[in-house]
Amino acid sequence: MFDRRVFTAGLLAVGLATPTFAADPGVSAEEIHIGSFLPLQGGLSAGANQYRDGLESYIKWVNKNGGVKGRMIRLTVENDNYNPQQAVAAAKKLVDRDGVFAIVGTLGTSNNLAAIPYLVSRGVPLIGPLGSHPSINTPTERIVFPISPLGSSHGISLAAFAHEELGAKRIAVFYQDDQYGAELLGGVKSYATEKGLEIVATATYLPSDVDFSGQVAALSKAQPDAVVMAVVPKPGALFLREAKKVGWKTSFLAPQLMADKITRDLGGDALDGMYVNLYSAVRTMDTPVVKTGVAALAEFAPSTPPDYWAFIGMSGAHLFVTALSRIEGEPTREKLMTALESLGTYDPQLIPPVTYKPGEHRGPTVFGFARVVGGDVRLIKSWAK
């Protein structure tokens, strides 16, 4: 016999067991699934693997401490081999096949630029792309939330430190012959023009170069008070080793990736005395998030030092978790972007302050400074005022 009360009770039970929200991709009652694509093989692999370790360690630390509002975070990382086409393929795989909620923590200017149009078409937030292009660091696309400064900002900050802190009046520039190098050179030129400084010499290199004797000879002949370098680790280390070999002494300044342990191991004591601008934490910074980062690496990636690559990799994860914790009700991509834009000018502590608000997403515009001394990175000043 049909019993309407039993049937109705059954429907109610089914209703109670079924989620009452229409979840965005990557969201379930138990977890949030995010993705990343990184050049885990190729020329940037050493840094990219430490970047991944920082990203993963922070997520694991959050999960160990209960996740975000009861949900665990699951991370899937794809290798893009530092190839723009593979970056697009990796993004499509993560979004279309794996169904991730957001992309968090990516590395490489050309890779990010290639993937952004696809992510825009799918409405997938990109949090923590590391690159040097204005479309990444001062984007017009709402989905992009940057963590790095403009290349020109590097040049301005390094030239300003050389002039204002070291008294340099004659500046030389050694730079990579690509957009990264050109943007940093542009920043140096801008500051020099404003302050009436003289750029006495410039020299370029290609990433495949291994002999820097010509560049060292040309720049040292100009007798600059300081040399600003727009370099990546291996060529930068080889350049400084050549300078040390010929006994050339002046003030050398570079972006922070030249002070990471990977670069310090390559350059040895040739890096001693080099100044770097800080756009990622150093382990001696006494802030809660940096302490958490050091502890997370010690527990989940003990072979990875708490240094530039790991801390900057963590920064995207920290920003994602901060925004996720602000969402009321069930998470959606739209709510995530709104939560990020509610941060305003926000100091994640792992990197200098970023600005996320409607109509303006901007990476850091201020820097700290440090110096390599005896193989260690000595903090001169933080970006915090």
The other form holds:
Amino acid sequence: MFDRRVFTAGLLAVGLATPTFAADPGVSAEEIHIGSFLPLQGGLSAGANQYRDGLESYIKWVNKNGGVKGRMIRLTVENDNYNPQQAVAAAKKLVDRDGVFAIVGTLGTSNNLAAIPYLVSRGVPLIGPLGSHPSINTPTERIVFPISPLGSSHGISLAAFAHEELGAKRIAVFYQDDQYGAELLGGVKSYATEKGLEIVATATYLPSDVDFSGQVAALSKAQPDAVVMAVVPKPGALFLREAKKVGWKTSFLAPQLMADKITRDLGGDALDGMYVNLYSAVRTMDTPVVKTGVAALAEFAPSTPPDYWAFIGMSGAHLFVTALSRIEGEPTREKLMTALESLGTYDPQLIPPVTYKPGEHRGPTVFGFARVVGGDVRLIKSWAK
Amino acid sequence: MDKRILDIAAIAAALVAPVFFGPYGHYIMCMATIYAMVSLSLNVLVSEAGLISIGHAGFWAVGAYGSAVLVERVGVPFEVSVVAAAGLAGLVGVVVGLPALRVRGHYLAIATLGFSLVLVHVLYEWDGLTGGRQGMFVQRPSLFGWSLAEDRQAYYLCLAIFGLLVLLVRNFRRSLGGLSINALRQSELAAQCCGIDLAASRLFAFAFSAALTGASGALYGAVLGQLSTDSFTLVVSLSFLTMAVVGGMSSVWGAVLGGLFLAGAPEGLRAFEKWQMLIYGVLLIVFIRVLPKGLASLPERLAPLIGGRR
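Structure of the form predicted together with the partner chain, please, following the form predicted on its own?
Shown next: the complete complex, the earlier chain at its head.
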């Protein structure tokens, strides 16, 4: 009656068949659980909190409209204090204890870099890390799907705008003494070499600096036509205040980070006239996703301005939702990464086009441009052709 | 006798603990053990030698980068790199210890702070060796060629090395050198009159403390998997001192409790979200106010209360 071979074959069949129906962590019939770790306390907290508001608002808006293929999305956000050790702890908590499906929307270079080896070891997709490092912006790890441009791309775009749109021939560079500043300076130098422009002066600062009179004196003495700045909000705002105080008039250009509401409040009218390259939407962009983003923020985070941090925080969520909606059948991490790689060169509208293809994951390489006028950001041109 | 039973119970608990936690818990336990090594090294310097350092993140960085460079660039086995990193940090400790021969108190604190800032800046600028601004990825810890891919495995390695360091420190305390350093702390003049060499003793204290911290740094880099100079800032040096004070400066128990506090408190307070750091700060103030000798002194503080009720 009892055939051992049939029984063994049956057991084997069940064993082989089970994984087909087993869902990846974080996926249930009702919801998909994702996680994020952000420096919600410490020096980057002002931006990080707006970044989180953008991320959360977009997810809430998606859920309000029925979720993705009937599943709601649940987001758990952990604070990493911009500490690499705590970032890894947060990632491990999210993946190993909470069992999230993917990490979506993270902020900071050191903390992202610290978490990447672990996420690679677990095969967990990291969608939308914002930072300045080749391993983040042009990663070789398949799990990483970047949203931010390389620092050198910033430098090239700002130098090109100064030269082609403002007619600048003599360029000065004011940059932060770190990876971000060095990459941007490298971009300006490569463009200047190609076009035969002269870099007439450079000056550096440390993020803890508060007195920029020396740098302003040194750079203004060189009489540049334009100053490209690789700066973060507080030092950048203080530098421009010092320039205004001494009556130095030239064209200042910086990454969009410098035109965020937080920075505009810090810098006041010293920021007036500054040009920025855009790698995140501005609210006046008339595209469906930006309109959705503005509406989502108005409903779910009304105190957060629809601005740089919030839009760039949304972009990771938008890419995740877009890829998730393309998945046929039960979502798995492998299918999610394949869906993201099927996007090719894709314009999320909240940020310039990204390129996700098998073997090539790249953040934006084209930019829009805007100018700060009267405390507001005026769009000069979008990245969309 | 009671103390020995307590020690055996603690060792047993440390060995069995991973069974009750998942991978996330194993990582926190790894970090707590790594921090406990730093706390142990500060115990030697502050409690035994009566010196101060707010530059221990610098020694930690020497150990972390030293081991990583040896493993990644030279191909040295990890276990050898830990010993080499400890030795390298010890040598640097001798250099940093030189100011300790001339200055004390606040001045020594500032000298060690200056060392740490300079050292981290050198690591930051030395692109070719350390990856500089970009930092460097580090292989998982390994033992005789066997990669400890899981934190549970790495925890046992950390625990074994911590046990070894505890034995070293205990022996050091009982040794002539340890007793000499202790005598110098209590009275420099009297100790020197007894023939104790102040310069050699102080330099040894710095070197020994730095070497312990260096071994911890080697494990930190390998368990974390990535190194950047953001991990070795002034804030980190200060948090090490905080950890040593909260745990208790004069015992191994203090080092263990300090390590657990530094690694565990931010995780335990996650549920409080935006209040996390505020509560952490308040806890520190309460500990310093209520338990100035650290968490290790809790049984001693509770004993009269329990006795009083009898």
